[in-house]
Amino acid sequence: MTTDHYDIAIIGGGPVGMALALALRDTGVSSILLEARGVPENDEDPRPLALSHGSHLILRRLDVWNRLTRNTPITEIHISNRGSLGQTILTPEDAGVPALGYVVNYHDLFCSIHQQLLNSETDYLAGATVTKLDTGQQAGTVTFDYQGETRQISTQLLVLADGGKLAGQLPQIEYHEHDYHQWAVVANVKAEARQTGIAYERFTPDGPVALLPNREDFALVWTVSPVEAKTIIALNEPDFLVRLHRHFGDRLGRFISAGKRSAFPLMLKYAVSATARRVALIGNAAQTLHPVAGQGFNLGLRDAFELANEITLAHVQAREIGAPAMLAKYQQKRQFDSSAVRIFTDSLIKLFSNENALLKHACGLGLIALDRTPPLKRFVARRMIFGARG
């Protein structure tokens, strides 16, 4: 079996792995991207994605933007705490920007990245599935199945960007994981009211709801228990568009329809490190965070960025790609912008998604507070929007 070599071996044909590759183009530095799954064709894919600022800046430079022509921007958030005084309201203006993100939907980004991703010539190989990884002090061997053969690269970094569904073949990664007991329902939505660019955030005891403007609706994040999650799944359209207005309130008035629903289960998951002998984690493979303000995608984002980096530095500089330094510097940076979004979302749950009546007060002074201190929503905003260096 012939070993082919390159500089990095990219796991995880995701957005984020995708991402990855396309800021590695034109550096000098080789690598490939390998994954598993073909190309979906079908727009199946419900899920709503809310891209910050700064990951909108990101698909700038990758050429991926303009291809997003389905994209609804944020220019407001509404933060409140259902049963208690007190809100917040984000603006542009706050975080010194000309709006606070955009609504895209999951099938139309994958299909924009991976359409620039053919353009730019990159080595890819979907349909690859990966079967045995190692680790060296000098090299990473990847030894995978594609079109009925089975085959091996040697890289200078391998980089899971795949979930982390591989991780458990390499005895130097270790998880740490927390189960919310809380599923998320996502629709789109149409109210009697139209979207004005308002996206929703409201916590209730049963976790939150956020409802972002996508095109002319909605786009619906509902946090419930697991046995609510089977329950709402299974109702009917008109009796799931009750009870979606008796949760949320009246604020949009009735909703009057709703596109297909999905659930999938919520939970923290985090690698003690980003880090390993020739080995990065990016995206869900670093950190799996409750959809909460939608930081998880944001948060991927910048990993692919940052590392990406970092290696074309190690490569313009001589320095040997996937060295010891070169990782830890790259977890160094990372380090301090995931445990602030992974800490910041997890005390949002925990705070607001509980009966307490003395906490849900407090809660309720915090947003108003909140909404009273600009600097503080500076601070909130920009950091919800850069990461932890906002």
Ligand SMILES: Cc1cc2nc3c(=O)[nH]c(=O)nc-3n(C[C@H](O)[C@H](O)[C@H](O)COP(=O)(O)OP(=O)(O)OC[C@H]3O[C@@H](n4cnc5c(N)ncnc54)[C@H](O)[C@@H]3O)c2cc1C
Given for the second form:
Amino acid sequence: MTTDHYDIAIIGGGPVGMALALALRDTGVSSILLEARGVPENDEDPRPLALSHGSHLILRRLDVWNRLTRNTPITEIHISNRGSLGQTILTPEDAGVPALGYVVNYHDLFCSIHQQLLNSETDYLAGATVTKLDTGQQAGTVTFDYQGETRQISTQLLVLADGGKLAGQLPQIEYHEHDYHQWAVVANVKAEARQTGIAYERFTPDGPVALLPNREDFALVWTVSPVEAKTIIALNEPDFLVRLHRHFGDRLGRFISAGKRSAFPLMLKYAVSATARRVALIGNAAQTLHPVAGQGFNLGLRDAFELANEITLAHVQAREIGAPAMLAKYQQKRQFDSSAVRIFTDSLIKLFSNENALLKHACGLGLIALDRTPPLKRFVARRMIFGARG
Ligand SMILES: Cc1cc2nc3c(=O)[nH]c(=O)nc-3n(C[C@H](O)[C@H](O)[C@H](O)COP(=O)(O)OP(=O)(O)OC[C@H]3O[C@@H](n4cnc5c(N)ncnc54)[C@H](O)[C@@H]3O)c2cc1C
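The form predicted in complex with the named molecule, contrasted with the form predicted alone above:
Time for the whole complex; same chain goes first.
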């Protein structure tokens, strides 16, 4: 078996792995991206992604943003808690940005990054399934199946962007996991009220329900118990629309129609450290979060961006790529952002998804206080947009 050598081997060509590969183009660092599936699925993943203004800036630098023509700017976010009075409204002025974020379709984002990747000089193998990882003091080795052959690559740094599937092979990587026992039901829905730009995040004891602006329609992310998710997916369209109306309330009038429904199980999974010997984790491989507040991809994109910076800096300064010093800097840079966003999203779920009347009242008061305290609003909004450093 022949063994090729690259400075960097990226495993997993989801949106975050592809973003890292793009960020490394034209840097003089040799890299390869290995993806088990790789080509955009014909069947569209209906998941909406709320991209923060910070992600928008990174995607512009990667020349991906201009391909994402179907995006809806978020001009207001309404946050409320069912069964209590409080509400907070966030606007771009609160955060000092042109838009609070942009809603895009996962499939569009995937295709846009993928197309840009194909236009670059990046070595990219789709249909390459990694089966084995080994790491030593000086280098790592990746074994993968490609077109019926087993191949091997040696590398200075192995980047896991595989959603966390292969990390079990590396004893130095330890995960914490928490099952929320919730699923997200996702669909595109049309409401009686015609408006654009307003995102609704409504907390209920079963979990949050979000309606994100998708041009004149809404992208629904409805969190429910696993049993209820199955029931909701199986409902006929009129019954589904009535049930959603009953659950969400009357703010948008009745719901008129819905597109294909899909459901995703939700869990919190995060690596205690985002690095190990000759290994760095990015995206969902580093942390998989609850989709409340739409932070997972935004955080993963910042992982990719920071790692690309550290790699490029090491290369320019003729320091060893993937050496303990470089990995320690990456870990140190990401730890604060990753922990803060994880604790923020996890606390939202734990605080708001409950039936306790006293706690519900306290959450309502919290939303009122947030709404009436501009510096606090600015603090929260900027952290949702730019990460922990705001
Ligand atoms: C319902 C829902 C709504 C969401 N909404 C938002 C939102 O509004 N905003 C936001 O920022 N985030 C959101 N997220 C989170 C976001 O979708 C994820 O964080 C993001 O897609 C993770 O991308 P990734 O590239 O890290 O991982 P993945 O997309 O999991 O990609 C991993 C890739 O690795 C490949 N792979 C796996 N194993 C191997 C192997 N052995 N060999 C080679 N390749 C392999 C897979 O084929 C896959 O392509 C949401 C998530 C859900 C479920």
